[in-house]
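The form predicted on its own is given below as one chain in structure tokens.
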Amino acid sequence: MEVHNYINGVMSPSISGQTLPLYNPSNGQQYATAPNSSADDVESAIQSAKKAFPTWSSLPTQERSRYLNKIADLIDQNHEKLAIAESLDNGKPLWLAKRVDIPRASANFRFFAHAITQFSTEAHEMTDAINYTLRQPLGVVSCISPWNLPLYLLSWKIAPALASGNTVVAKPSEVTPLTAHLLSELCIEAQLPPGVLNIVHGYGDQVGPTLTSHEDVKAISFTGSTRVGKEIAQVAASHIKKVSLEMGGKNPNIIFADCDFREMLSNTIRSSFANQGQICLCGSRIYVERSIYYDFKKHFVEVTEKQIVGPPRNDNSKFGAIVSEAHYKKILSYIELAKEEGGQILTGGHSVHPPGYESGWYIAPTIIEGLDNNCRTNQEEIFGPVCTIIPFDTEEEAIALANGTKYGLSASLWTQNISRAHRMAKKLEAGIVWINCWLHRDLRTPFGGVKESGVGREGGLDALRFFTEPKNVCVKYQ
């Protein structure tokens, strides 16, 4: 299989003809190639987007909405094909891609197709004049998405950008480009005008500099590591570009004794290990009130050990493969670090070799206790099926532990005490706080982090505001 760039409405290889390999995480084997693009490919995509902008931005809102709805319809019609591709490329269980990733990608397009038709602006009346606000598209924007939720997060960026009237140059992760390639084909089928959306594949260090620094790129929306996000922020600042950064997380899960234990336990399994722990919102630091700590530990370990790690196509596989060999080795290295720091492995802590898939990259869900909150294992983002558990005694201690990292993306809180829930939600340093739930999302709400977890917000009207520029118009009465 060959993945291609999508530039000016046409599928094509890189200008140089160079390719990069794509690997199937379930068996470690190469299954395809993708363009190893360069600055020349990005330049071509930017010029294509620039040429398309005047016509696309001047289309009636309802017409842009129609295109996005058509793409959503095609995603729904190709649900099975896209899910299989996402599972193959990423290593996640096929049932998960069917249930979450592909439906959410469709929902993203459909949500913003309708949201843009409801997007209103303000008017401010004076005694002798009236002010009104125009919100106009920016121009060409860059959308850079990660490998953990490939189509899900790519659509989360490009849908509001296109709905707002911008033209887009998108870069999916070079590790998981397959569904972006298939989305390109769907855009052609939807007859999206050439140049409105362009997708360039390749290594970040080769295409990223042009994608972020080019004078014709007016804004950058990025989801990925804090390290890369900081680099993009520096580039954006030097070129005075709008930037939205959703970066790393080291999210706390705080469990009080008065929680609904059964509901909490079920959700804690999900929040710790879903998608092999490769979700920026996973709760990798679990803090448990001391009075239920040992009971929690016992049940958490028992339930975790019943989870099946196996090939993504197997219906009974609860967890699939790690996305790449490099990431697989990184996660295992952190498990070894945890041992060196004095952590005790309660379960997991090792690779898994399913029969027939011995060369795949699988890791057993891992629970660690006995670590100090300030150790590297509890401070650095592992982004894998690894969590730590620590007891606490007071609400104040729980807050201090939860806030004790440089990150602040999300937090989960389990308690039946409504006053405590509101009180702690206000004190937690996080962009998102879930109370008695996890990953319960409403697309209208602002999404993003604080501290080194991000700058800006995505979702709902916040996304439409980011991808537009406000202009005040003052009309004095005659």
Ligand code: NAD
The other form holds:
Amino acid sequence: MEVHNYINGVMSPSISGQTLPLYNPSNGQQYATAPNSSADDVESAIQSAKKAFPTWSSLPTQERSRYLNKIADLIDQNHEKLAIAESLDNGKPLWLAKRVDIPRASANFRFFAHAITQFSTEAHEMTDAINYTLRQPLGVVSCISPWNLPLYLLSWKIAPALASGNTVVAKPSEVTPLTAHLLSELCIEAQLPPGVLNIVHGYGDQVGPTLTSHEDVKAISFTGSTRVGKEIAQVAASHIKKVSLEMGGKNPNIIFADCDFREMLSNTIRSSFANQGQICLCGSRIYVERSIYYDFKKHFVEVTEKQIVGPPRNDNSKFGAIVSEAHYKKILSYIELAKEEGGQILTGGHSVHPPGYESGWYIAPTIIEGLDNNCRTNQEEIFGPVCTIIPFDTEEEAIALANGTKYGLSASLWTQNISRAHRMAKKLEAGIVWINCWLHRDLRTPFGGVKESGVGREGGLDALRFFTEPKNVCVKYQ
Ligand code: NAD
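What about the form predicted in complex with ligand NAD, after the form predicted on its own?
Let's see the whole complex now, leading with the same chain.
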């Protein structure tokens, strides 16, 4: 199988003909190749996007909306095929790709297809004049996305960028490009005009610099690691480009004794280990009020041990494979680090080898206790099925522990005390606070992080505002 670039409406290999290997995480075998693109491929994509911009940006909003709805329909019609591809490429359970990733990708297109038809601008009246704000598309924009939710996050960027009249050069992760390839085919089927959306595959450090520094690229929307986000921020600053950065997290999950224990427990399993812990919003530091610490620990470990880690295609696999060998090794090395730092592994802490899939990359959900909040295990993003538990005594202590990292993406809070919930939500250093829930999403809400987790917000009006430039027009009455 060969993944292709999608440039100027045509699917093609890289100009140099070079490829990169794609691996199936469930068995560690190579199953396909993708273009190992270079600056030349990116240049060609940018030029085709530039050529397409005048016509696309002048289409009536309803027309652009129609294209997006058509793409959403095609994603729905190809739900099974896309889910199989996502699971194959990423290692996530097929049931999860079917239930979450693919429906959310079509929802992203449909949401922004509607949102753009409701997008309005402000007017500011003076006694002798009226100001109104135009919101105009930027031009060619770059959308760079990671491997953990491949089509879900790619479409979350592409849809608002296109809806608001920009043309796009997108760069999916080189680790999981398969559903982006299938999306390209669907865009051709939807008769999206050539050049409106271009998708270039390849290693980030080879194609990234042209994507972010090119003078014809007016904005960069990035989701990925804080390390790469910082590099992109520097490039964007030196070229004075608009930039939105959605980066890493080390999210706290704060549990009070007065919570609904059953509801909290099932959600904590999910928030710790869903998608093998490879969701930027996963709660990896769990703080538990001391009076229920031992009860929580006992039940959390017991329920975690019942979860099946296995081949992504098996319906009873609650958790699948880790996305790549490099990432698998990185997670295992963090488990070793946790032990060196004095952590006790309460469950997991090792790889798993399901029969018939012995060479796949599987790790048992891992719970660690006995670590200081300031150790590396509790400060650095592991991005795997690994969490730590720590007791606390007071609300103030919980806040200090939760806020005690350089990250600030999301936080979960479990309590029946409504005053405490509001009080703490205000004090938590995070872009998103969930009270008595986790990953409960409304696409209209602002999505993003603070501190080293991000700059800017995605979602709803925030995304449409990011992808447009406001221009004030002042008309004086005569
Ligand atoms: P990554 O930063 O390694 O790569 C992300 C993307 O950037 C990939 O497409 C990659 O090819 C590209 N890239 C790499 N170097 C580049 C460069 N110099 N210029 C331009 N592009 C470049 O991240 P990853 O390993 O793919 O994903 C995991 C990370 O993503 C985790 O840190 C996770 O927390 C984060 N993430 C954040 C969110 C969020 O919304 N905040 C969501 C999902 C994942």
